[in-house]
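Single chain ahead, written as structure tokens, the form predicted on its own.
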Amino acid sequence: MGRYEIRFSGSGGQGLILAGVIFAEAAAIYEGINAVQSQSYGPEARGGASKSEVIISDETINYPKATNIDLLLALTQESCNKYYKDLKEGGILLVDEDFVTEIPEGNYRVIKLPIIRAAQEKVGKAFVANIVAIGAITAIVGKVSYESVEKAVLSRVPKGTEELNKLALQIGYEMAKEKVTR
């Protein structure tokens, strides 16, 4: 597998911190893969620019700072204007097809997905869409298994909502899974 580096950014209360610690907590707890995650936000709890990163390798993690993104999320404009640079050429962009409309140019792989219009349509609730994120990167990236990135979601979300978050992340799961095999 290698070093694998991916990025989830947004803004404050996306909620990305969280997906960012429940992906490395999958790859580390479930998979026993050498996971390392780290997190960056602006002075404003909400509504600044914010981002997680998460780094999984089956070598030894030397450096716990990502450097060279294979994958970018990007949920807002901002974030991707922010941080598309980071990418290496050949990784992947994914974007939230609705709040990033303008995609800047560069050698990597694009895929637009309505991550925050299916966590409030499909699932009710447009506070799981950093859920339905994880759901779409998880079959994106296909180095941690959907049971294990399922087993770290339920450790993690408030008693009560586990249905909710299993909902939002096999709705993530489904719509990459099929951007991604056409």
Contents of the next structure:
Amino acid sequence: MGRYEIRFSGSGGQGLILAGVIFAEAAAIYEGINAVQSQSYGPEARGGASKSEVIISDETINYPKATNIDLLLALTQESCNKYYKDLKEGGILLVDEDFVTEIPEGNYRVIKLPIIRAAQEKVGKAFVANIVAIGAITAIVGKVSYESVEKAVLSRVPKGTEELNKLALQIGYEMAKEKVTR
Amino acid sequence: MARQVKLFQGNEACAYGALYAGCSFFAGYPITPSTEVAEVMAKELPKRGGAFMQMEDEIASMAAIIGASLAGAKSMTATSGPGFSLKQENIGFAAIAEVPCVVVNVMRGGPSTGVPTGPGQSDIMQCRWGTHGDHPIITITPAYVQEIFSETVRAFNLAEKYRNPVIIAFDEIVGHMRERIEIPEPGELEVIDRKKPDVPPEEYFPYDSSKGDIPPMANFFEGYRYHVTGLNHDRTGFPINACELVHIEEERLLRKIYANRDDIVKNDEYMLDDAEVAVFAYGACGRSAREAVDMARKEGIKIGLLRPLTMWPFPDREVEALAERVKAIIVPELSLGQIILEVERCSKGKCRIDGIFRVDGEPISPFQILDKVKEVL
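Next up, the form predicted together with its partner chain. The previous block was the form predicted on its own.
Entire complex below, previous chain first.
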């Protein structure tokens, strides 16, 4: 497997930096492949559009920044507008269907999922939207196993929230799996 | 037992590398983008019987690690930007008093407060010449998270072996990015401790170089008492006015490092054997350059990379040898052109030298390097 670039984007506070760290840990620690995670610091990282990048590869990852993105997650319209230009041709744009209503035109595949609504209605907690998103990304990327991702999630979430997060991951995974295999 | 695998930031790897090397004292004044080094040390040192002190400023932090080292503790501080400027006076003190210690500088942008959250490489000359006087210094420049861990261990080893301050300099990109790391088992990496005196306290002279350029070092509170000063001194440690002795001692301080440069200089050489163009790069730029080499090779373009892991003493002979056999050396830097001056000096006009300079907070990309290579070929 060559270099695969993922950018998690949304607004500050949606837990996207943690989502990136968890997915990178799933790849690096539990799946045993190389992974690099980075994020923007400073004023740009607060409120507005926030991003976290993960690159996975079987080979050494030298350049740590995403420039030719395979998969872009956008949970807000603002982040979608700001970052879609970095998507590579034939890449995947994964959006929250309630919050990203204007899909920019381009040569990529769009997957729309009710990520935040699923967190709210099916898990009962909007704050697990980032974990729902990780579930969806796991199904779409297909290079890091569900088991590895679940282990990474459980090692990072607060005690007492394990079941909630496992459910969130599963819901995200199943929603996306249906779209990917269809 | 299998090695532990982690996803660490460069800053975290630096802190854990220091602990592996036996660092038991950290004093600092947290500053972006180096703060995570202090955070890990604050969490881990008390658990291991060490001490963490948050000081009132960077000057005091530097003084504290010198004191702790004299008492026998392997000591470290970490800083960035203006904090590194404040450390300079006492880095000179550590150099003349020959006190082993490690100073981490996670480089950010700009002079003064500059760009606190952005990456930079514009302190690289300050690492060499930041403190006044003809002082010896070692500077280590790792670029990968795994490498930051092992190079931090090496930094402590060099500090202890040569009784000298060692600076570890890497940029914000490398300090903050998270990467897979396998934690070496105890005993896997060499750990060097300072050479202690083999004479009783009454016969001990702290700066006795009669048996070699690096005098054995006694720890305070072990029965040995001696004077430590920033003034030029004789073998007893007391100040002197004998100018001939000042000359002899200052030459010894430099010789201590430069006569052993082969033990200290370390480079990662990549695809240089048949290279027509070479890139000289370190830190985040070194990572981009390695990517650029791979991209170029796929296109059949023969380029290679000289990536110094020790920047000071400078790999002068390696650069000169390279300049003799390539058409050009490209120097990408997150500054407006600093280390390129050393590359120019050491290449002695034997090949073309071109720089790529960037200080807008973004890394120099492999594409930028590749474009420059194509331009000079």
